[in-house]
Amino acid sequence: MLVFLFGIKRAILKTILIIGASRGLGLEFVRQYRHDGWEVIATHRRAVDGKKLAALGAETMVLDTTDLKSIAAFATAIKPRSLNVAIYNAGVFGPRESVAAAPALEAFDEVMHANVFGAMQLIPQIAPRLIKNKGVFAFVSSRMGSIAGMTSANGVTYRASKAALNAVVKAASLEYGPKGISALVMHPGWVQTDMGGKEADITPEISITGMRQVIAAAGEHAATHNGGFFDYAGEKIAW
């Protein structure tokens, strides 16, 4: 859709929030969208990380997804914007035991506030940001979290807090899409960041390249993306 201002063609900016953006695929995420010309409101919960996200051209937010002081000012600062995408990103990993050992309580506390609450509390503040626009709501998930793809027991913890998160995009999607918002989640690969380490298989280059088309289709198809899961190559994951 364009516009026109004073005589000169200009195209409408698209909006997206990226939470948890300040490292690794979050970091990339406003890195290639801000390429692409997008407006990128990206949250951070260190001044350093806001500085190095300003550089890029994002206008920045603070946001600890873990408290309900800052999320409770982060709900103010973001209700009279209007998105056209979300995306939740914002996650640690945790301890890496099988279930032989049972996790620590403050472990995994950490983990499911990051993982989970985090989302729980962001999404009745960020879904009515979108339904103007029917944006779309992705959240960064793992094939970790799929119980029917499960090969392995290591790293429990993360795998619980991971399919309880897919369980909670599902009730969005039930939720906020007859309100024409697609919210998913997605599996973002074996990447080389500090969680996935240097012997990981792909980029954050190609698999953020990868989620943007994902998320791109789930604008464009609300009907078959909607609920779904999806790995960074557009291919359906089993739950």
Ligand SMILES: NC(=O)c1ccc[n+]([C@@H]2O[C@H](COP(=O)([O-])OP(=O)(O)OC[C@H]3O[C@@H](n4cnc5c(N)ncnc54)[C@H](OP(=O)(O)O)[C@@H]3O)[C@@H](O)[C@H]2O)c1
Contents of the next structure:
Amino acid sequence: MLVFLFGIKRAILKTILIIGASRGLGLEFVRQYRHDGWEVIATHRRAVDGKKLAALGAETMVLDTTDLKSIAAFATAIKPRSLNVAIYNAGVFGPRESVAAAPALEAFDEVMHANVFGAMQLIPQIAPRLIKNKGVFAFVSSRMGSIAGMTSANGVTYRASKAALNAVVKAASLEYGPKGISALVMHPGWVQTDMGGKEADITPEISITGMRQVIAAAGEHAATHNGGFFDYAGEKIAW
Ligand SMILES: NC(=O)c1ccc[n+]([C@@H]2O[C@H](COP(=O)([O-])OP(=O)(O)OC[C@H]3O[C@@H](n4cnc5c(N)ncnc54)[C@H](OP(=O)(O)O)[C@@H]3O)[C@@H](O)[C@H]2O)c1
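For comparison with the form predicted alone, kindly provide the form predicted together with this ligand.
First the chain shown before, then all remaining chains and molecules of the complex.
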């Protein structure tokens, strides 16, 4: 009987992987999905963040998306798992200067590696884990990565990194869409986190509530959402 009930529980539980869950938007994703009873796998870099995430009921894995050894260890750990949703949320803003100031090599590399290289390393490891469930692979990008919508030259390294991430996700939608996955890019709004600052427009609660609705819609309507760029309110953003 117990085995039977456990079987039912496993069948009903949905599993989500959240990459970059230590604070800000990632941490709020963990809170809300746990609150709704999801099985959450949350990645972090520091041990102290692992304890915080475990206290929320998440299963934790260590992952630095810029470190090949860390990525390899994570890939081994995630390989046997089946996922319904994966979110690549890890991101770095880097230099705030406009295109009038050339970026330092180290700062450029840090942003590009965290925002683009990490996503490109992890797509081949994670996408196969979503196929069985026809899952959703969501990437937290930014409106600042929209070339069509660009109205300022500031933070150009970040803008370039998110535009590159958008291109990578579009490619993922073409590669994995025919296999049943819905891959999409989301803009969370301007949110009160370490990156967004206290003056930002909205709270993490509002942003994540909205992005979860976008993810749920992507799970139901792959045809309209695979390869799309949406804000947290579900509005389409021009590339
Ligand atoms: N806040 C906004 O207004 C806003 C607007 C548009 C887009 N976004 C995007 O939303 C996402 C989350 O931003 P946030 O506002 O929550 O920023 P945040 O408070 O600065 O948090 C950034 C998260 O990314 C993780 N991270 C950074 N580099 C990593 C790496 N190499 N490996 C693994 N994890 C890494 C951080 O982990 P550690 O704690 O270990 O550093 C942290 O969990 C980012 O992709 C960001 O670009 C935010």
